[in-house]
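As structure tokens, one chain now follows by itself in the form predicted on its own.
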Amino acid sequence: MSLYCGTVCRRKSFWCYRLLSTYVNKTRYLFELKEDDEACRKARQAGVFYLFHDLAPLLQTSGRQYLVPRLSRAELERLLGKFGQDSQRIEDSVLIGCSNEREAWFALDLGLSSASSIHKPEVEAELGGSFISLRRAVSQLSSMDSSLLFTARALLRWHDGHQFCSKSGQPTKKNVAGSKRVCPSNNIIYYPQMAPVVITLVTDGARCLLARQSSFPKGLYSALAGFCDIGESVEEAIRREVAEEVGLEVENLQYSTSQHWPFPNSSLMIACHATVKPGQTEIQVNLRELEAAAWFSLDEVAAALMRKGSFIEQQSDGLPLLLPPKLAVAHHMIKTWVETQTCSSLAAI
């Protein structure tokens, strides 16, 4: 019996004291902040804040890139006080991440509250930056900054749109971290959600199919995309979307990767590759969904990928084929297809 107890104790000690990876430590710390209001309040005292105004982040220009300024709690309180705002506004902030050293990161939107009297130009002048649409700025942000701002925008938008319980109609209350909202009258808990979207690069072996909507910048073509319907699997959603939008049947579906995308709402982009059935390549565009769709050769797509300059600079050049910016999952899908086709061609020589 004593031997058994000793074994148990030693095992417990091992699991308690073994060295956890930085990722695990960071993940567990974030979980604690999301679940423990008091721990999150404490972290917010020493945390840093990213500012938004009507869902547009505060950014500073640095050459061709945007930098994302961060404010300490003391700096934020001084800013709010200068513009006649109570520091209670900080309670509206949401947790968006933390550093490896457990510095908690929060986002606060100064313009979403109807009671806010803060004027955007005055804040911009005070902080030496501008509140810029995230969609417009995305191609000039680092991948780390864009990911963080995507999360912040999605959370802030979700809280702004879910302030009342859908069952009781009563106001809901967010927890300190902003990881959920609760209806006090019935204790229903609401969690932020993402809408699943399938995005598919269709090929016939030698060509890939790209399409555009009328809202796209001139010349921009991308992979086919659409929201999953209730009750659908990813595979069913892909087949339906391709059939609806371009009148083709696909097979050989292969999952590629996924990405959170905050426009226009918070979506989970599920990226896949698919091929059309042999001999069935005639496109029939559904004009309710798309403005145009076409097959593009490997040479055409490879040439578009090799063009220099930022996405904004390429837009101004009026190019015949403009591909999605590098931060978009569609860009990586197209690039993967070009690399695979190129390798196959070289192997055949």
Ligand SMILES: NC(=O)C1=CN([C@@H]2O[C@H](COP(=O)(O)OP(=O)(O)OC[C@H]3O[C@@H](n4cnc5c(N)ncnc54)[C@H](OP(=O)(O)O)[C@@H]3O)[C@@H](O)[C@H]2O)C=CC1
Second form
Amino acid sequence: MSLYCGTVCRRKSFWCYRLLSTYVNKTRYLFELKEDDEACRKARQAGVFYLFHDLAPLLQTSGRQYLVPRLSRAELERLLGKFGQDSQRIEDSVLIGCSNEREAWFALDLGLSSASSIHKPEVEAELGGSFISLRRAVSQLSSMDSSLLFTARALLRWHDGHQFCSKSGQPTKKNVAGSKRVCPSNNIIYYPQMAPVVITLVTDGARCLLARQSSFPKGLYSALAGFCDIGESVEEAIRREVAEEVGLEVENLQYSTSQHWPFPNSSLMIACHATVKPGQTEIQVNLRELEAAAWFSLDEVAAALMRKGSFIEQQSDGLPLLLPPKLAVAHHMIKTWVETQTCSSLAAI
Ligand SMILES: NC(=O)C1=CN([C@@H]2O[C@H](COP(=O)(O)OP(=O)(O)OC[C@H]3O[C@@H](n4cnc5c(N)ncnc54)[C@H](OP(=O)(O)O)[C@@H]3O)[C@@H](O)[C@H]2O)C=CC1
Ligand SMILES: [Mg+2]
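Return the structure block for the form predicted together with this ligand; the form predicted on its own was the one displayed.
In what comes next, the whole complex appears, and the chain from above leads the way.
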């Protein structure tokens, strides 16, 4: 694996991949597949396919984990043939990634188009798996699988909701990779979109502020989250959301990390830490947005983090505080806060 290529050599209209690092090579290859319909069509011939039904991925159980089966082109054609579907259906698939060896990965939903939806139980029986809600399965997937399935779900959902041009009302047409849709009557290009969401873990030095919505599973509390309004910076969105939801003013905003979150729609979660202004800790919950919000001590939060078992199982064990699943950025932020607090209290001893 070479680490660096100073010169970008062009062969035909794209790059010579030989001298580039594995990561750059992969990135450039995916770029080519998105830009060049013919190259993508060719990659689809030799590609592998992840199947969905109404946005639920096909999964197989393996102990406490889910495995994600993939089908070759030949297996997919055989499956479609068996259920009376034309192999043309494969053109609805979207590109979601590729291996280091340039094997292209696609996702195809067999249930979204009601006109040609394939009966779910029959496919499940044929493939020895089940189509399971991604939200339910998330805690039993590896982080690599969940990230790939998050992308696939978001992209399939976006295509399903953008079949028509919002200006002309005419049907839009997807490119082969599914990285955009075009209206043939006016050439408007539509690109898949994510809504920016700020998520903030507010602390007062010793405690952190967590909140819950009535739609959350019983006992579950998370960090404060909210969609950015149009025209706002991330900092403005954080200050507004915290003020709106719990009536507090925050300062010392610190960016932590980000995450693509596909539920219910595609959001780009921008995670930050913040502190309340000195002496301002009295929460005034906005009941139109939240069911409850409270300050939690380090011990309470650390104990909740330590609990073993899946998120789904924890819901029934009557424990006082439940936290978001490991793959959610909210979990990561809460864990980071506990680790930082623990380190600084140990250092103080
Ligand atoms: N990965 C993670 O760790 C976490 C992810 N999240 C995600 O963050 C997102 C936002 O959190 P939430 O507290 O609900 O947000 P908000 O506090 O902004 O409240 C949601 C409400 O805002 C309105 N709204 C404004 N803009 C939008 C938009 N672009 N899309 C949808 N609704 C909008 C809707 O109201 P109305 O329906 O009345 O129109 C919606 O009910 C959620 O999708 C949630 O899944 C939240 C916490 C943790
Ligand atoms: Mg909110």
